[in-house]
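First comes one chain, alone, set out as structure tokens in the form predicted on its own.
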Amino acid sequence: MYNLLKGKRGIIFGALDENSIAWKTAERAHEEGATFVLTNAPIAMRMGQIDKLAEKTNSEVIPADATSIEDLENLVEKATEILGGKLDFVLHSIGMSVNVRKKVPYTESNYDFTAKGWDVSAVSFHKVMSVLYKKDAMNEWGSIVALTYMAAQRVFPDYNDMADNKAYLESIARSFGYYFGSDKKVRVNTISQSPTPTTAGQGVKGFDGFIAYAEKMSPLGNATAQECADYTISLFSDLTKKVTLQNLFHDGGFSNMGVSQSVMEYFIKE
């Protein structure tokens, strides 16, 4: 380990179980000498094991919904009281479709579940970032990143509405990372992440066949949760105090692919 975090505070949102990106970069943080307050809606840390990462890294938990101002006013307040100062580094790692869950084709969409998932997935991550730029919680180079994903550009049918989910999120680390750069010297970026079988991921129709798929596409293969995870660990630390409004593919190169040699062997004809 590098002690790449030592001194440093943090809030990570969204570590559900073992499988979770979020749960390997609260240990990666734990290794490199970060302190931390975990966090979930409390029906997630129903379903997970978030009480068990707390031991193992020392760390505090604060339910919150982070679709709520006032939970997440409730949280800044106790994380920074309960570290002993501003933040450094802030983990955005939510995503949710409930038409995804209940299996509605993105042509049919219920109107009502794609708020309540643009709202999960997306629009969280500007009310983290309005409660923290008001309450002034984050040190100056501090770091925030919130994880996504390539459908936000390009077509992957079975993704349905969180595509669009995701779009927006890349957006608003843009919009809200201006005004983060300008006013408070704090970065602001989006992971776009290979697929990756987590929880969540794995709730997608076809998920096997993404993750087969890029595999074969990407030079480097895909990237894994715990890689993901480093990558993370690399944008909290003072290495990267200049990068900031990016959106950064952590994809094995598939995002600059068109076709690759094992992907054609499958189609031509011998």
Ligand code: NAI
The other form holds:
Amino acid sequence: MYNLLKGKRGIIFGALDENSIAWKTAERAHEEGATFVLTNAPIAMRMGQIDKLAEKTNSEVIPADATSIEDLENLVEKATEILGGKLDFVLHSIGMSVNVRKKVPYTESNYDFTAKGWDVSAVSFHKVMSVLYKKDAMNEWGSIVALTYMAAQRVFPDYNDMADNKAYLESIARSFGYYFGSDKKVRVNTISQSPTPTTAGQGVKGFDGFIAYAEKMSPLGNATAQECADYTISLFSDLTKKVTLQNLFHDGGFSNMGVSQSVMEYFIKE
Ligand code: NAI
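Having seen the form predicted on its own, can you show the form predicted together with the named molecule?
Everything in the complex follows now, all chains and molecules, and the chain you saw is the first one.
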């Protein structure tokens, strides 16, 4: 451990169970000397195991539905009070599509479901940043990160409307990142992560094929949740102060590949 986050305070959204990317990030942030508040939707608290993580990392848990401004205001007020000052880092690790959950094909989208998924997966990032911004709750040189997937740029049919939600999320990072950068010296980035076996990931139809294909295509193999946590810590640390408005691929090289030898082997006839 390198003490990369010594003395830093933050909020971590989205730790549901020990597979969650946010869970691994909380463990790593704790190891690196940070103090933070954990949060998740009230419903997820009942299903998940967040109390176990809170105990392990000496953190408090404050429930918040990330689509509710009222909940977010309460969260940010309480977090700064509990932690004893403004925040240095925030992780948005939230995603949910009702169309995916209910197995509605993309071409048949139910637009009430589309709107709900968009609010949870994309607009919530705007809401989180808006509350942090208006309350002036971030320290200078703080860092805000959200997680995304490459279906924002390329077609992955079974990713359904989450592809559109991720495109919107990445755009919010740039648009809000401009104001956070110029007004508060806070950086905002998205990490575009490899397919990862978590509750959200495994909800995507054909996930096993998806993850196996990405593994064969990526020169370094898929990035794990643990490796994503490591990368996120680097973005929260003072070693990346001038990185902002970026969508950063953390995918073993997948996003720049055309084809790999091991994928080609499936198609070569003797
Ligand atoms: P996960 O299922 O462990 O985490 C998703 C979290 O979103 C859960 O903790 C859930 O309770 C939370 N959430 C849902 N609705 C919410 C609401 N209204 N308010 C607050 N929280 C809410 O899965 P994972 O994979 O760790 O997901 C984290 C992020 O990583 C998501 O943005 C996901 O899209 C992204 N991602 C995941 C990949 C994967 O293959 N698993 C690949 C690339 C990105």
